[in-house]
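In the block that follows, a single chain appears as structure tokens, in the form predicted alone.
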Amino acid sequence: MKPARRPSNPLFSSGPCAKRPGWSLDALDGALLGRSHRSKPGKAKLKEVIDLTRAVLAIPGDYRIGIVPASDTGAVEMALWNLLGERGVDMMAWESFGKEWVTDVTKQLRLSDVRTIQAPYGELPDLSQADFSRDVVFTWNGTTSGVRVPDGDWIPADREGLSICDATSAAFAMDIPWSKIDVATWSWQKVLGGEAAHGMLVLSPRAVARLESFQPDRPLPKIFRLTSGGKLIEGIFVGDTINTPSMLCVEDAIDGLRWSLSVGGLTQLIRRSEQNLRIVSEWVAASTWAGFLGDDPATRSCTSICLRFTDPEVTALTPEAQADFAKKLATLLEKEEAAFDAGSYRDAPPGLRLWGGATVENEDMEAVLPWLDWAFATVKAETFGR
């Protein structure tokens, strides 16, 4: 039977990410439109961004904060070009983001030191493995994977290299130590359901200390400058941006950050994602058909929670109709406003994808579910004509 009650917000996306709930256009009434960034008032709401951003994620003091251009893909850009080089590195990837990492420091970058550790959709590559006498890229969470690492404890306090890590799916959800991270990137359109096109890059005083004693054999962009004369440009940690930001976003990723400490800080982001998990886990545990695409529940995600066809006639299909099977999926369930955008991505395995970050409801992953069940039987019953 169909499904009577739809979730109050059937947005599952993995970015751009739900808005936190209660949102509407009057959260932007304070934006500072038509006046410059860089002037007092516009420094101020960049600052307040940074100075949120720490307080949410309690980021240690001496660790500098900055918003800087292209979402998170121009800040882990920004850290590769700028920090990599001095010595080898060690490049973890286990979904498509990790690897495009790979392919930018190996064809891109040539770097001649590089080694490669990977591990397949739904797997981390053996954590041990990793040298930290060099430098090590890695992603926290797989947001095309649904698997995460699980903790810190990896990490060797008294690292040589730096640890470079890709939070984008994993800050405001996931407790990350900062003592074990040099740097840290993220986007706004991710957990706290942001606007795209701006992404956060954290640097211990470890990374300060490379970009003022490392100077890269090759050309850097203007957008890319972390340095002027040998030493770090401090106006980029404290609002004064290399380019012009949206003050539209700044003003919706200020409310985001209030949003947190309004219902406890991180402590309840993470408490609200991981139930959504919990909520997902139950259900997978009693199904006939699906199952997590991370087998291993201690690294499973609690924001990308991505799921896999486990019946038995499904599976026998070739790799083709699978994905085709997967699409039909995930047309039906938007076709009946019950999710959107919920399938998996393109280069991962065929199945679903739905996002848990803290700015989805409980209740609503809890309403969707039934719908999976019944957009389930509904193409099997097309596909095998039944």
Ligand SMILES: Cc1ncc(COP(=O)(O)O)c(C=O)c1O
The other form holds:
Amino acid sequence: MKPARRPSNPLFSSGPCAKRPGWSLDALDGALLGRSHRSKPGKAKLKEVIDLTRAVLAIPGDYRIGIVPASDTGAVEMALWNLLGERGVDMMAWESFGKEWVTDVTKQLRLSDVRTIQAPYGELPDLSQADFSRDVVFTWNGTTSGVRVPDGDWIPADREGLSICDATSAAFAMDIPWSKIDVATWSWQKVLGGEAAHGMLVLSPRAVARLESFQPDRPLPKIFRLTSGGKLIEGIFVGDTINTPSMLCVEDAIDGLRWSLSVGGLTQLIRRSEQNLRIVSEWVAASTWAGFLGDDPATRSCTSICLRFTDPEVTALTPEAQADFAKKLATLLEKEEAAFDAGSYRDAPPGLRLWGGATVENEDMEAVLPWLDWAFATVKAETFGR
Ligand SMILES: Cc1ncc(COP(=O)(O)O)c(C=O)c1O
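Can I have the other form now, the form predicted in complex with the named molecule, not the form predicted alone?
Everything in the complex follows now, all chains and molecules, and the chain you saw is the first one.
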């Protein structure tokens, strides 16, 4: 039976993610449009993003927070290009994005001393293999496999190398222990449902010390440069951006951060997201056809919730036929306006992916699950001619 009720907001994309509850274009009324981002009010808006970010995420006062070009990719690559090469690096990867950073380091930067520590989709590599006398690059939450690191306990407090973390689908939904992190990056269009364009780059004092003591032997385009004359460009970390940001996106980022505070701050953002995972977990426990892509509950993501098929008839299909099945399922969910963008990532094993970040209401997560059951039964009947 087709469920009677649709989610009030059927947007489950893993990026750009659903806007915060109650959002409308009116939220952008205060945007500083047609004015210079380097004007006094322009800089104040940019600094407000930085200050609110520090407040919501409880980022230590001696860490720098910058708004940088080219979304999360820009922020990660800025870190890799500026910081790596001073010592060996361990690259930890378990899904598409982590693997992209491995490609960057091995094929583009072509660093000589690189160890790659990988695991397949659904698993986490052995974190104890990371050698923190070296630099270590990892993704806090693997958006395409729905597997996250459980905590920061595997990162020593007295490390010699830098811990460099792509936290784009983790920040604002997972607890990030800042003392264990030297570099963190994310983009605005994830957990707070902001607009895509800009990246956030957080640097610990040790990361800054590296920037000021190590000059990489490679050209750096202006868009990546964090130092001038061997000193950190401090302006980047108070709102003096490298190039021109969208002040409309900036206003929206401020709106998302203010909303975070209005619902009770980071604790409540995490609670909302973990509750979404709990709702899906209860449904999976009773499901005859769906399971988590990640087997270990301790590493299952509360933001990018990735599901695979467990139905014996579907798993007996060829990989291509399973991918086709998954596509049909996602298409049907869209046609019914029950869930948009719920298909798994193009490189990931076939299945579904539901974003459960803080902007997704728990009631909507509850409401979408009967639709998954209905859509699965419908596509299965079509596929097997019943
Ligand atoms: C873990 C991770 N890293 C990097 C990216 C790329 O982010 P952006 O498109 O903001 O550059 C994504 C996007 O989904 C991601 O999930």
